[in-house]
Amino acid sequence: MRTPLLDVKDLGVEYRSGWRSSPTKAVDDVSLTVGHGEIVGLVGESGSGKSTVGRAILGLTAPARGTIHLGGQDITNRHAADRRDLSTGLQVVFQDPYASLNPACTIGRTLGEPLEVHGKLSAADARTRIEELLTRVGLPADAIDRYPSAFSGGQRQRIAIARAISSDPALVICDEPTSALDVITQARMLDLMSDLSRERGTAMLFIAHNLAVVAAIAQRVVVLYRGRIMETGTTQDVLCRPLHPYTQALIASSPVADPLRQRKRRAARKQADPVAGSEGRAGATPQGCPFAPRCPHATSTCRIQRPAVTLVDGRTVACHLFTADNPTPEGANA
């Protein structure tokens, strides 16, 4: 089997609010892979640690433990000076299109910097390359001489995508790249990114909280909750036949147009209400399942023992409902 392009193993990231305080585990033993040319969705609600995983891969946040390999190279604790060499193979598209571009630089200058650093092109060749990039992302070539203030949010995100692909990276980290855009612009951005990935063979780790967005672009999905992976698998399997109760609750929280289906989803979502006081939802210890306080299936074991990762029909799930001896418990997909 071909070695994955990105291989993250047992990644842990911790934060402290003060030097005397105990560390908070923002990411806890996360392992995931992204294959060459593959788009993998990393999903979860706000505060689940999605962006922290992306920042650790990019070197913007120091891991407390674990390893990160890109193209077979260990990049876990690369120094800032060494990170410049990685930028040809690793790029990022940030969430906020208004904050990711320097307002004092023209678009040509913004897109020309990576070409100057890595491409070693002449000024004329660099300008031609920039115009080609702008055209490819659906912007006029004369945008090269304009400033970010002249563009809408969707146009700015297209510029950010053009900058990310300018050096033909093997992997792009996309951190909520469509969340600040309207629905129509989101669809256009997703089509653009899918086309670019297919044409250039660029792999992507697509970080999002919107499952519909992930379903439109990713081949595989990794579901994260409070810094831990709950479930992984193909997009079709995870979104159509979710195994973990948290994945089921996450899907139930997404609105649908059908009133009857929406009513069922609302009822399912209430089962995972964190303020409910039933016995099964009593608090969990740090060693237990983080979803236990909200899970309608939680038992005393869930609150004190971390669930093992179990392989079920070609995907993985970390839940005490599933064991090697009982991979398909009754009611698991209720």
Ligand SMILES: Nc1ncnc2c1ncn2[C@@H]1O[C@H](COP(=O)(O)OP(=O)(O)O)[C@@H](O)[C@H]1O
The other form holds:
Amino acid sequence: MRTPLLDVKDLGVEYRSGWRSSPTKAVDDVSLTVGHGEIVGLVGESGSGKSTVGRAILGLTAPARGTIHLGGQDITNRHAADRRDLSTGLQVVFQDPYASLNPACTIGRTLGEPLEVHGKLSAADARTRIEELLTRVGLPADAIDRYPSAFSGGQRQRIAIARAISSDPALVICDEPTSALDVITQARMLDLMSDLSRERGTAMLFIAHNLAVVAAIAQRVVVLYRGRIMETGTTQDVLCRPLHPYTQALIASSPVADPLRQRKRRAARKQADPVAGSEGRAGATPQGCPFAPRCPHATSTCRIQRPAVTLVDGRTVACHLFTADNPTPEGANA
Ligand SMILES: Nc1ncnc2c1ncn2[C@@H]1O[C@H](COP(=O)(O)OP(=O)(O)O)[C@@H](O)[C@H]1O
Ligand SMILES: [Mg+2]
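Coords for the form predicted together with this ligand, given the form predicted on its own:
What follows is the entire complex, opening with the chain shown before.
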């Protein structure tokens, strides 16, 4: 089997809010891989640690534990600037298209920077290359001489995408790149990113809180809750046949347009997640399953013992309902 492009093993990241306080685990024992040219979705509610995983891969946050390999090289302790110089190439698209572009630079300059760093293109060749990129992401070639203020949020995100792919990176970390956009712009952006990934063989770790967004673009999905991986599998498996009670609750809480379906789902949601929204961790211990206090299937074991990651039909699930001997428990997947 070919080594994965990105291999994150047992990643742990801690934050300390005051310097006397004990650190809190934002990411705990996270292992995931992204294959060459693959789009992997990292999904979970706000605060589950998605951005922290992305930041650790980019070298913007130092991990407390674990290793990160990119293209076979150990980059765990490499400086952020170094990582973008790797032969395998690592780029990022952030959520906020307003904050991520320098308002004082023309689009040409913004897109020219990575080209100057990575290639030895002449000014004329760089200009042609930038115009091609702009056209490819759906912007007029004359955008090159304009400033970010001349563009809408969706257009700016196209520019950010053009900048990310201009140096032909092997992997792009996309942290909620469409979350600030309206639904139609969001759908167009997802199509564009999906096409670009296919055309250029660019792999993506696509971070989003919205399952529908991830489903539209990712081939595989990793579900995160309170810094821990609950379930991983193909998008089809995880969305159509979720195993983990948390994934089931997450799917039941995704908004749907149809009011009748919405009512049915609200009932399902109540059943799947009786105390949804309660932040209470009553009954949970740090050693237990983080979802135990909200889980309708939780037993005393769930509160005190961390569930092992179990392989079920080529997917992984971290839940006491699933063990290697008992991969399909009664009632868990109703
Ligand atoms: N710089 C920071 N300092 C302290 N705590 C942080 C910091 N960044 C994130 N956190 C905490 O870490 C957890 C995970 O945050 P984050 O990775 O941003 O989640 P997500 O991207 O899934 O919303 C949250 O509880 C958040 O409050
Ligand atoms: Mg985030």
